[in-house]
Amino acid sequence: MAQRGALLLGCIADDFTGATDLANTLVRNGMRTIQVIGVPDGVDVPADAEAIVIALKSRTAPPVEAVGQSVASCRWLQQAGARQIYLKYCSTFDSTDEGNIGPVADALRAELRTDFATICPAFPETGRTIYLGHSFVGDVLLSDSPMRHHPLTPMTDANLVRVLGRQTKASVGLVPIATVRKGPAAMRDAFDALRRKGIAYAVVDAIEDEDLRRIGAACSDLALVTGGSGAAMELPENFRRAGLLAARAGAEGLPDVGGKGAVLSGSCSPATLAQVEHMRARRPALKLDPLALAERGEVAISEALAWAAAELETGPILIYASAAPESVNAVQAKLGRARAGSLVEHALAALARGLVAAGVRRLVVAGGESSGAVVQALGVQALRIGPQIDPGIPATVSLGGTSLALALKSGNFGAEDFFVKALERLR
């Protein structure tokens, strides 16, 4: 059980990099934040934590598992003293028609005994916006973006009202940008009007960061708020206005960890593919072949670790399974989607353990599923969040056990030089 202390905001994230992204937002807005890995069990977090983000690996889990983990996390956070619950999912609303955003939100509303919650995955700083309920990535609809090819959660519909409507039996409405721009009071009136009609969820438009701040202020009295990391940026200020949170500038520094550095990449997003190419041109790199992993299993992993041990003597290395969509599709056609993903995650987890045994203490991981597999394999239970490296990606240091400096990167995030830059920032 967490120690009772300063906790105000309890957050539940459906993947590990998304949790880190949210924690980064809260820290940048002056809230001391700890990230806990998985449903807490005997985790003792620092008493000065004002926000706790529980990182689940539930985005692509069966809905019943995602619901169970999320409700257990909610109960733990409430017992720890959280005054408001925030459900965090990806800024591109990654999900299928079965879930898991709708089923989890329904379960949390029931647990919190509330009839209403907001839906806002916008993150303008990274080009994710919502207009008239439609999600955009840059200047294209979500359904026209590379997310339509995502191997696990292909997003082929940009209308979030419609997407969420297929995942829940509850009614879904819209608060358009014109209302958002009128300010928090107008949004609260819109929320009340929707509630009177029996509508449980409001998809809220947001095009700029200032829209997100207005939305956050309008949500100050809601028991449950949901969205991407951006929609949480004003929540610390709500507590500040209530006299519950001290004024504070962004992130505090992290302790130096030292040790060797490595990058493990499982994401196949265009942003990550560019980052892989950038680092391959500068440092030793090894590509993992899922077909070879299927045929040779642990032998292939052992060979990769032997290669890593030799190359680490000269500096940081990159090991990656990232590949273009056509290559991913070819592998999935032979192995099946689930098996292909499981093979890569198992390999990255085993490699992470081997790399740490070889002296790696600074580790960058690309991809939400990959980050979850790696962090769980290393037995990391909690992270202290430090300064931002790139939008949505902070430096972190593990708490308890072997101290590790980690950067957990969502596949779509980060500049082309992110891998190199992150290794330099992780001390």
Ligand code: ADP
Contents of the next structure:
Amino acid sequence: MAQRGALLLGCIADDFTGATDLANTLVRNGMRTIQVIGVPDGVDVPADAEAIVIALKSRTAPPVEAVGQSVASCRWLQQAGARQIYLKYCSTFDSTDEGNIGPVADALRAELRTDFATICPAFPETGRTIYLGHSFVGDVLLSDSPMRHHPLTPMTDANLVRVLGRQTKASVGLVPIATVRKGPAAMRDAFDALRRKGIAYAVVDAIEDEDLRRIGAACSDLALVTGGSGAAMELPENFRRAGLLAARAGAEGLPDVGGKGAVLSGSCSPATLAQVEHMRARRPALKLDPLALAERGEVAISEALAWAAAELETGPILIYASAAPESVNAVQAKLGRARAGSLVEHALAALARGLVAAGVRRLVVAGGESSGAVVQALGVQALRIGPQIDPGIPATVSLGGTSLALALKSGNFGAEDFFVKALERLR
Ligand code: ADP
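If the one shown is the form predicted on its own, what is the structure of the form predicted in complex with adenosine-5'-diphosphate (ADP)?
First the chain shown before, then all remaining chains and molecules of the complex.
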């Protein structure tokens, strides 16, 4: 349990890499941040933590499970002394229409006894912006981006007011960019006006980081704030303005871990596919076939580990299930979307355990769900967050058990050379 007094901000993230991305933002803005994996249960969080980010694996869980885990996390954070709660989801608002963002936000509002929360998944640094309630990825609408073909959460509607409206019985409103640009006071007035109309959620436009800073400042008194990692960037400054947080710049160093290096990739995003190609051209790489995993399960995994043990003698290796949309569609047609996903995640988890047994201590994982599965399999309970490798992706070191240097990335994140670069930065 964190020391009472040190903890200011309590965060709940709906997937693993999203949590890391948020923790990275908080560290860069001067908050000592620990990421806890799963609903905390006997976790020893360092007493100096000023922000705790709880990483759930609830994005695609049945809504009732996602709600239960989120509410339990919220209670724990409040008991640990958190003064504000932040709900983090993906900057591309990944969810199905049965999806969890609405029900979880509703339950957290009830738990925190508040009638209102903001919704702002913008992340301009990686091209995710919101204009008049519509989500853009680069220069196209979310619904025209590759997210349309995501294996688990295909996004076919870019209008976030409408998408959230389908997930909650509460009313959803908009705070347009014109109001955001007028500053925090104008935004607070807009929040109050929506509240008076009984509107529980404001989707807030944001096109550049400066918008997110204004929005963050406007949210200083809200019990519940929600969004991507970007909408949290000003929250440390709010605490500093209130005299609660020391003035300090940026990330802290991490201890050296040493050991062999490997990449496990379960993301099928275009960014990851390019990263796989980049590393494949330079280092030994092995492709996992979900159909073979369905037929030969543990045998296929043992063969992959035998291959890895030999290749690791020469340096880092890559094992990937990542495949282009046509191939993913063909696999899903045969196995079903959920079974294909869980077969790959199970394999990545088993491989991670085998790789650590073979001496790997520096591990890069691509994919939100994939990272969640790997970290759970390795029994990692918490991470100390260090310096950023690429936007949204920090180097981390695991706490408790075998010390591992980990870089866990959401599918869309990272430059083409990310895998190679991350292995160099993890020490
Ligand atoms: P991202 O961060 O890109 O969304 P995730 O790991 O969260 O990546 O999700 C990718 C999902 O796709 C996982 O459930 C993974 O198991 C699944 N998957 C990976 N490779 C394949 C494949 N070749 N065919 C079908 N599904 C796959």
